[in-house]
Amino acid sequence: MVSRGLEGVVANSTRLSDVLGDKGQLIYCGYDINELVGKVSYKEVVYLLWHRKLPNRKELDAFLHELRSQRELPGPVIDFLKSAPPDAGAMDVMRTAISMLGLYDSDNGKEATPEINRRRATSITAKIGVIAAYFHRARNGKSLPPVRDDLTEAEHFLYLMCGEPQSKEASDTLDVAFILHADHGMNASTFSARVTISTLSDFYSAITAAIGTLKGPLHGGANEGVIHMLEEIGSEENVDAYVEKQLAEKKKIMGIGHRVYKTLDPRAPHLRAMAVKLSEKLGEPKWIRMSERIAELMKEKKNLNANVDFYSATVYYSLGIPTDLFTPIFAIARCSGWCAQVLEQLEDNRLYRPLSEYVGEPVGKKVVPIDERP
């Protein structure tokens, strides 16, 4: 029996995180996001991801130290982000900068022991940002800011894609964004890195096959689209008779609904929370107001609810960041996890090999010589 998409199928086991559909939960090595969201940091999700408990504080000042002494890129990648055409896409651009990071790694030729392919996460994981931030002053002809050590993931992305430090407000909500993004069982992307890796590939690769997964208009690629929607629509007016014409013709609305969650996914009210706020303050709520009409009809008339790129689109619209960056800002969150779940991969690891249905021409065919075919 074939189940398309793999749907239903499971795959591997995994000790990172878990997808409760049916109950609206999402869960990271034992913790509720609901539990830690607002008294965790993102730099403690990630070293809960790949350690499988939270740091103490010395456990995390190390771990700190490590992952902020990573973030300089080498020259020659900086280069190309300069090169690069302005108009190309940024995960285009994040996609092939993360595999140009294999060719100056220091540990190339060596066996990949389980320390060594440890330092190339914290490599992947703590210079991602700064390539997404260096591309995008780099195409508006901006100067790129030094790299900082002292200041964490999302504040140190708002600094460089600035130009100057921002609010706590922002970077807090951002850091909550990262959270919510780090993991999210075996999604399209997470199966890409983990099938790339079972090979026996290099980690580069593994983790640019996820960026290159994630860019998919029906993954990571949603949250764009739902901005794309809103300025579309235009106005509050406009959107119950753009509801009823999307349905009418049997159309996608971009950011209702999920593969897993046949109930509220547990993300999204977190980032609602955020847009409403962020929303307020800077004077232009149309947009969550849209936003929350749309929801209602969806659930009114298909009983299907918001996800998590729904409102995320909205809180990232809402901090001034460029729609074309909502994307790889979701592949900077999901680097931490992409990087566990491969680590994970290579502690036990099994080829992934699936077989096919062959629905083809039956066997017995004979070649016809060339000259006599039709």
Ligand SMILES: CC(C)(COP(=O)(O)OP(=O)(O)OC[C@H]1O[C@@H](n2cnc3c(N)ncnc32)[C@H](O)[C@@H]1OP(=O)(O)O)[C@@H](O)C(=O)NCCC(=O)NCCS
The other form holds:
Amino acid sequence: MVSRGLEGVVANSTRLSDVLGDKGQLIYCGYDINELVGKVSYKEVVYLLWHRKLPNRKELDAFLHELRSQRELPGPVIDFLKSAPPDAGAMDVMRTAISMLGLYDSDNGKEATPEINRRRATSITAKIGVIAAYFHRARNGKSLPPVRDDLTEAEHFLYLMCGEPQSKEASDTLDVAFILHADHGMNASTFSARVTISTLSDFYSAITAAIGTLKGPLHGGANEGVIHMLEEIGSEENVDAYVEKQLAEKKKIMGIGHRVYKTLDPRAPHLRAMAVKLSEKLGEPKWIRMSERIAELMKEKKNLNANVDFYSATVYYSLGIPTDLFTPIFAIARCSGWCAQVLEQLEDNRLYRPLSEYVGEPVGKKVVPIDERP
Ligand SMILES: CC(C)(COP(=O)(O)OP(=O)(O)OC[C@H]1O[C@@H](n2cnc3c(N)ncnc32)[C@H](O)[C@@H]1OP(=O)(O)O)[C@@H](O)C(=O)NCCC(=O)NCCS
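Alternate state requested, the form predicted together with the named molecule (shown: the form predicted on its own):
And the full complex, kicking off with our chain again.
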């Protein structure tokens, strides 16, 4: 029997994250995300996913030293970011730049040992935010600030994007968003990364494949779609008619619904709370009121809940992040999960090679010579 979209298929075992769709729970290495948010920072979550334990202070210091000392991009990658068409998609540029990093890896030509792959994971995770921020500045004709090793991933991204460090509130908010996006079971981009590395291809190819997969509007691209939708709706009084029309035309409402969560996406309430706080502060409560009404209508009409992308869009918008960097931000955070999953895949690798049900014409057709074909 075919399971369309591999729904319900368990493709591998993992110790990293568990998505409990009926309970609306997301677990990282034994910790419910509700336990982690507010108690640990994103860097500790990266360590947790890569080592399956939270670090003590000494372990964290050593880890941060390693991670932050790898932020500098190779010159040719910087040249590429400066020369990429300013109107190129930010995810396309990120995908290409990560792929390019593979060309300048100092261990190229050596057998990819677990140590080399771990170093690659660190290097990519350290650089992915720099890539997104540098491209954004370059396309706007702005200078590229030097990388720093004294800032967290969230602080560093905002510093590079804006050219100067941003408020603690902004970086703390982004740090929580990073935690919530870090890993998520066998989601489509993680699956892509695992499939790619399972052929014993290289680490960079796996992450490049994951970025390409995340980009789609049914996956990470939905957060950008949410803002476009809110802009299209324009004001609160148009919400009901918009939802009605979309549903009548069998079109999707971005940021709503989930393949696994059949109840609340546990990441959504955290993002909602941050979105409410930020939009009040910015004096733009309209966005959040429109979002609330959409969520209410979708629950009422289709029994569907808001997912991670629904409120993260308003959070990023309120932080002054340009819409086309929303999905790259998702990628920056998810990169830690992709790397953890690729490393785990390699610990006990087996090639992914499912089957397909053939529904074409029955065998037995004879070849007609080319000049006699209709
Ligand atoms: C996430 C998503 C791809 C999951 O899809 P799926 O498991 O394949 O579920 P389906 O697309 O088959 O949807 C099942 C039913 O719910 C409806 N539905 C699901 N999500 C919907 C949405 N966002 N808006 C309107 N209807 C939706 C479908 O139309 C379908 O209805 P039907 O049974 O009357 O035909 C889907 O909910 C979606 O496209 N959401 C919008 C994009 C998004 O936010 N993606 C980010 C996910 S984190």
